[in-house]
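In the block that follows, a single chain appears as structure tokens, in the form predicted alone.
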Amino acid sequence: MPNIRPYAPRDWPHFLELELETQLEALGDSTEEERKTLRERLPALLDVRKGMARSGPRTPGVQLWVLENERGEFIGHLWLSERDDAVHGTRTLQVTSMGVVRAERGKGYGRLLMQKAEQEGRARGIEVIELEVAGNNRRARDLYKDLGYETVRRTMLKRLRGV
């Protein structure tokens, strides 16, 4: 049976490898170049932007759980950011990043995580999760669709290189 527990500091080379991991799939088709730039900077742009450092969180209502399998290895993350959100009028539950290891995926293991989100938002007292999913992830929004998530908005990119 898999075990959800609190991020520990010995967790941040399996977590930054499969958030790197994550990222580079999100990006779709982009340069090698960009990639480089992605597993040179990811590390900064993590602690920087987002307040998570190998020691964890920094940000008050963020939170990062571990999902590990029977064996005790890490097989998965939930990184959750509670914030203000004007559009709802409420407390919002941000599902900021998750993932499970590629060995590990259609395991149940996303669903199992994402159940874990809805019992911290209840818990808290928030009434909405909000996330964000890469074009590109049928997976990921297969799940979601499948949890009662609606899509809200979309985002569009177009590439100018050598413009």
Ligand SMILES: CC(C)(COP(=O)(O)OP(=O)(O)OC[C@H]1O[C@@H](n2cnc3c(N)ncnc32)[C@H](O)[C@@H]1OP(=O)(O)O)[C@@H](O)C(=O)NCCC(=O)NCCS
Contents of the next structure:
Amino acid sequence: MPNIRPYAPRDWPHFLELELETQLEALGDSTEEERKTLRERLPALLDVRKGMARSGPRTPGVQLWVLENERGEFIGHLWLSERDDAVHGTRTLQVTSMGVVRAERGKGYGRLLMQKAEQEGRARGIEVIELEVAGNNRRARDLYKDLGYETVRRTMLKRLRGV
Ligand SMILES: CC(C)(COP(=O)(O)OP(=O)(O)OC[C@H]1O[C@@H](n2cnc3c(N)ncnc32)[C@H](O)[C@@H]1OP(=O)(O)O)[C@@H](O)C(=O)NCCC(=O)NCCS
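Given the form predicted alone, corresponding form predicted in complex with this ligand:
Once more the chain from above appears, this time first in line as the rest of the complex follows.
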């Protein structure tokens, strides 16, 4: 059975790779240039904008959990951040990112990570969990919907290139 444990610096390359893959997929209909830029910038963006570096999270209330298999290998992660909703001040637990490595998908591990998020929310006395998901990420959207998440916002985009 896989195990969920706190992040350690040895997880960094695996975390970064899965995070990059997820963000590249979320770019959807993107140019090679955009994908190359994201690849180059991601470590710095994670560090400067989100306080996440090889040494781990450095912002209070932020946790990075790692899912590992029986052999201690990285198979997924769950990144949680606590925030007060800017509009109504409700304490909210944000699933900033989560993912399961490709070879291990479809085995219930994504669900397991999301259960961990709920467990953590309850332990902190937080009543709301929120997350953002790309419109093209059917699999993740199905999972969240099945777990009872509702869509509250939608970001729409139109590419003017070539129109
Ligand atoms: C989204 C993701 C985490 C799901 O993880 P997973 O371990 O494959 O998910 P699970 O095995 O727990 O499946 C949970 C649900 O997802 C859906 N699902 C799983 N496999 C699926 C497939 N092949 N096709 C469509 N839906 C599928 C089903 O609703 C499934 O429910 P079920 O358990 O009742 O069958 C995984 O696909 C992933 O890491 N994707 C890349 C990273 C990512 O997109 N993260 C989310 C960013 S917001």
